[in-house]
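Single chain ahead, written as structure tokens, the form predicted on its own.
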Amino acid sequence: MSRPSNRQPDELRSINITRGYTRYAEGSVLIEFGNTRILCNATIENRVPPFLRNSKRGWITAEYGLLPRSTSERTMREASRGKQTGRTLEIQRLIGRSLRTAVNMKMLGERTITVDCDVIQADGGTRTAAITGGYVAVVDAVNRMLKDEMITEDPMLCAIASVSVGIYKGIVITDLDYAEDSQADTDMNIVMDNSGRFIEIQGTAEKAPFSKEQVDTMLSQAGTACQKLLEYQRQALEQPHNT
């Protein structure tokens, strides 16, 4: 069995993380998983949602969207429709949940970090790329808070990364692009931390049920891939900003 991308079953696409991609955001990252490219901008605001007022706790949330020509045909802006789709809401909630796992909310004070994940080009795996890039943007935002003495202690609890795995023509594969995702028997999105613990597992049998043995293989390949992604993140964070 050969993949449309000619990659090995457990092989990631080419990964590139560019920090300081835009001028104004406290954390700004362009992340590329092959042909999937997402701009992740983290913004710090001195406010929290109403349910957290006077709690002395912070919050991290995310917004996600496809730009109109991020796909082969123009996608209408959701703002022009008057509401977000269920898919968009589900993805941005996943991103927010995942990023909150990495940060001690009490140490942020009553501040919100909003991570805007705008898909510039989509070729599968946009939610996993957004989480992986969003984490780096959050780290840069937190470091800005430390530099500006908004906080005095580092609130980061762990590093997180995310990858897709699935079953394509009976074979477990890692980091599905669109050609593979659209034809996959099973599609699964995994979020993990740097201790190898699972933060979220989303899995669906698209065409046929999958076995426990296949689940074990998917989780194993995801674990290996996430460790590689965590290393890409670490290397990116060691480099100076572009801005």
Contents of the next structure:
Protein chains: 6
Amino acid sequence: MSRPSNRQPDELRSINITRGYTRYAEGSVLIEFGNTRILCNATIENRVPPFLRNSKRGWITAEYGLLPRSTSERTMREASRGKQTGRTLEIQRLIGRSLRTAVNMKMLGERTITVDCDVIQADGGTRTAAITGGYVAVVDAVNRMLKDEMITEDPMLCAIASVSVGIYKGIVITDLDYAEDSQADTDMNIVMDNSGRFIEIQGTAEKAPFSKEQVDTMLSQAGTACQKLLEYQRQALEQPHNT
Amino acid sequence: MSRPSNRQPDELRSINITRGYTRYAEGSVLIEFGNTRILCNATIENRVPPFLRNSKRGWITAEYGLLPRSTSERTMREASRGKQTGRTLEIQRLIGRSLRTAVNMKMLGERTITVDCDVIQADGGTRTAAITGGYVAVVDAVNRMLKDEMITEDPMLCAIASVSVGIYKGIVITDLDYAEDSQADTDMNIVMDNSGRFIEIQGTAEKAPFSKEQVDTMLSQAGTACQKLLEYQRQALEQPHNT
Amino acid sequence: MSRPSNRQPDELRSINITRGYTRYAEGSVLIEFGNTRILCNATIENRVPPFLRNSKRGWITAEYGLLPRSTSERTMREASRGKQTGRTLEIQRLIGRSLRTAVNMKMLGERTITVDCDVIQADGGTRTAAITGGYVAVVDAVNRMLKDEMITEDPMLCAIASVSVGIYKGIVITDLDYAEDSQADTDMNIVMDNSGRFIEIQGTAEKAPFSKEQVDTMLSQAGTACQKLLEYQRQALEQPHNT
Amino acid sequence: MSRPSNRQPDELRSINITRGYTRYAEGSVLIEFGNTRILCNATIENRVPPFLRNSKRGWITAEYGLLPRSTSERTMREASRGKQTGRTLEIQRLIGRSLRTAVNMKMLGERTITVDCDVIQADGGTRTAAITGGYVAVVDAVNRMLKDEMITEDPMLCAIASVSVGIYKGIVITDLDYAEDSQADTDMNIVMDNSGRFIEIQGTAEKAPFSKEQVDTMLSQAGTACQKLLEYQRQALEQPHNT
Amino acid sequence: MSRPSNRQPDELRSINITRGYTRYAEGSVLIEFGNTRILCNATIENRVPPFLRNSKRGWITAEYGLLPRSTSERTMREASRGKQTGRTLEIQRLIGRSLRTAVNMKMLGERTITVDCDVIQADGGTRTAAITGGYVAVVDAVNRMLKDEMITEDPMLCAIASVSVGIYKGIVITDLDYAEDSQADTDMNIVMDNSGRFIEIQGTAEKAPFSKEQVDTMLSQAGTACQKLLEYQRQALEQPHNT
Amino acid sequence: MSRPSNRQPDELRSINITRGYTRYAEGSVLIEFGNTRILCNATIENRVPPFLRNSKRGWITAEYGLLPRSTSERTMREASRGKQTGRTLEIQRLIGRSLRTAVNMKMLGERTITVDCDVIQADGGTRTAAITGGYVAVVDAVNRMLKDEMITEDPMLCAIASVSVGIYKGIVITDLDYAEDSQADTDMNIVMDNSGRFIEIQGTAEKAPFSKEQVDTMLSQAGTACQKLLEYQRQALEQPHNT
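Since we've got the form predicted on its own here, give me the form predicted together with another copy of the chain too.
So here's everything in the complex, that chain up top.
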């Protein structure tokens, strides 16, 4: 069997993480998983949503959007359509929930970090790339807060990364691009931390139900890929950077 | 350890399935998982969404809503708020996707089955109850189509059911009610078919990441519960019913 | 002349009032006028709309909705449509206005009672059934407030009930079902109190203008029917009920 | 007793009807009931709403709006608010329904007459003035259709007019201005035809329930007032006018 | 060359300014540029938008709307459409920005003047007529504030007026009506103050780019026309008026 | 006088034009005016808006959006807000109108070119950069159409470019960055073609009215700058590019 992308079943695409991609955001990361390119900008604001007022806790939330021509056919602009699609809302809920797992909300104080994930080019796996890049943007924003003495202790609890796996012609493959995703029988998005535990598992039988054995292989292959992604994040964060 | 509900870890709540609950829908099922009560009404319409026109394929879609006072505190009516929340959209996408797995879309012809899942009373597990009850409503609607000779062959591919599992004080528990769900560390919703394979796995680390061993236990316990739910569905469908 | 329903001209449909239909609402009433079934849930909240802040007065408001398949053909869900229809807004204004007549707003204090009227099954006369059932839900909510010592005096000013009358083939008929309503020349909805006075009269010449004599007969027949409905309400409220 | 306006109980305000108020509308009428001033513009379009396509029937509909500063305090512009209020929708439904009673829809052919009622200045009774003026605008639009040979027979079935009556300090008064309306115990809007029959009766107990005797007096006094308004309409329509 | 309107190239249409056109607004002006008729109502409110709170500065804003049948073909009502068009938003931003130039915001105190410009009849040049009439309404509102001692010093900084110019068959013409505007190669809207300086220049090559010489002629001709409009405003403001 | 940016009064910022910035759009241009960075993607679609159906004419339209953190403080995402601001609508109307001037609509056939201008980083002058970059994206899209033989003749009528000029401390300066723009007395955006004629002039007295002499200097300085921008466009378009 060969994948449409000619990669090995467990091979990630070329991964690039560029910090400081724009000037204003407290954390600004361009992440590339092959042709998928997403700008993840983290913003710090000194306020929290109404349900957290006077709770002495912070919040992390995410917003996600496809630029209209990030896709092969133009996708209608949600701003002119007047509402976000269910897909967008579902993805931004997933990103925000995952990133909150990595940070101690009490140590943030009553502040919100908003992570805007805008897809410049979409070739499959945008939600997993957004989580992986969004984590780096959050670390940069948190470091800015430490440097500016908004907070005194590092609130990071763990590192997280995310990858998709799927079943294509009976074989489990890692990090599906769009061509692979659209032909896969099953698609699973996984978020893991740096101790190898799971934050999210979202598996869907797109064309055919899947067995427990396939779940085991998918989780195992995702685990290997997430460890590689966590290493890419570490390398990127070690680069000197003018926060 | 004892669960807040005093049930055994792998014990379902009392399950009731009432067919023909209202007069007009082609399939009308009230499903109860303990105090969770949902009305699942399936409607047959002779048209499909624009992307399927002239495709000779049918479609199944779902809509989900909480009655404002199905919840302990009143939830704002989405119709007066002017839009559906991300949670609602995410749930109705899950229900529709799951139900489509059970039916051969070509054999439906260019028809849509819309399954309205309206929550009369919410006590945890509404999405899993909606899928489990929605399946029965779809079967009744399909039988109506066969009886009315809109279609000549049975398009059902498999039976499906859904249950939640979670980790509460380190123990995996089945079919969480609201009190349990709000204290669980991890929450996982699972949809399975009658051959024991998976349609959807959606697991979230609400408070703490989870291990592969915990995944295995959760999937196993969910499998047992889904088989019981499939049996309840079969019994309900065996009752004489004036479709 | 015989009515489509074969009832006598002044005969109500079978009326059922079930209190405590759901667990969470302070007043929860299922009312049935024949095949019309509406769930009326009253919620108490310790706040008032902006225009009443610091007025020491309370407020009663109503919201109304058709479940999509309460009707013979599926009615589009207002939550996904993004707005409520004019018909819905008109009906919920009528219900709220009528219920406010029955309660002393000063004695409520700065609290709001919201009455959600969700139509499970629609067979004509939903607005009149909603008012009649909504009144019982308000009484249960008010009794809960008295029991919980939120208020010390009973704020109920009168009892109210509502019925439709119409002109069908020249004859005045009471409590029209959908088949009758769609063929009637004139349709009138009336809300009355327990002293036989009028709260609302809304009469519309659907097909033909109507005379003063016809108004007199309609008002008289509505008066008789409302007295019967008030008696059904009294009987329901006399049942022991675990408020 | 004297009314706040010092008028006799059954005295209308000064009524003015100006045809041809603007240039483009097929019927353009400024109607004044005292300080209430409404521009009623009737537009003819060669299409009908979807539910009437291929029915060979026409349609009449109305839209209603308050200019923001038609009122004593500025009313928020519905266009910038993004939706029409329940009050607006209720009023425009009433105007459209009333005007449809006056015209034979089959004789219109598949055409729509839209009557825009924009309130320049509001001093009570805007819905009754809009119906009374809207009727004249419809007649002018219909005459234009006859003159242009779009239709060959006059489709008018009757003339209609509308007035409010109410109970103020126990006395029935006619054509309430804003000061009177806000102090009245009961408010009733009535639409009648030129044979003295009723098209609409909408009576509301604003502050106190009302008796059958009061209904009789209100209907009688409204009947007298509507006959006067019908005479004003006739006189206005007799003026030469460059349709 | 002769213009479609047969006016001289630099000839304004007949200009009429009627103050006190409605009763409630603090400034209420009907302005007519030929067949273009706009009601400009200025409202004073004791609050400012959020970004000015506690700034000790006031604000002037404008809203603009076409009555549906102000135009030759009916324009859809923005209130029922659910949003304002880009054209409307652009025009109301221009009107508000221009009027703010004429008033000292600090001297207003924390108050807002809202100028509602509702077009009764549209025959080209509605934005320029709205600015010219809106200025008069603002002066009347400011005089009301002085008379009522809400402020003690006159905050008016200058007088402003606005006119359109354009290029029709190679000739620069002033104050285009709709027929002229739709055939012009270039359309330019200009706002000037009473010292002959520019507040706004908005020129668009509708059909053909334009040269610097044409710009010079357009600005010169607009200057002459604005001086005439400023004189009409002065004459109108000299009339006794019951502010 | 020295400008905040230390540039000469007539000095443009560093200009960069990168073609083929993303993979899918028929024209994809990243344009940089100093720190202002905008992605301009042109999409070809084989349909036109309703008002052009069966007209044998094409259409060019533009959409504009700020990424939330393109700005110094986070700007709310219009997609989650549910509508586009007046500023956005005004800018996209200007971009579309300008670009249409450069292309012969009949020669396009019934096709639409949509130019999405998404601001990655905003430092003043976004609308002028969007027009300048959008022109290059349109040329690439048109060349693709010629290469693919969708059209046989080049429909380009002229080249266009745009720049801002303004008055800062009495001096006319070119291509204002954000710091300069926020302190300028007057701001003018100009669109010109390659024969030195004007397509759009939009000048606003932000803080003080401006004189005819200042208009002359602004137009002259803008003319020089636009010629330089047109040269940058030509150089970019001469690069080999895999359309």
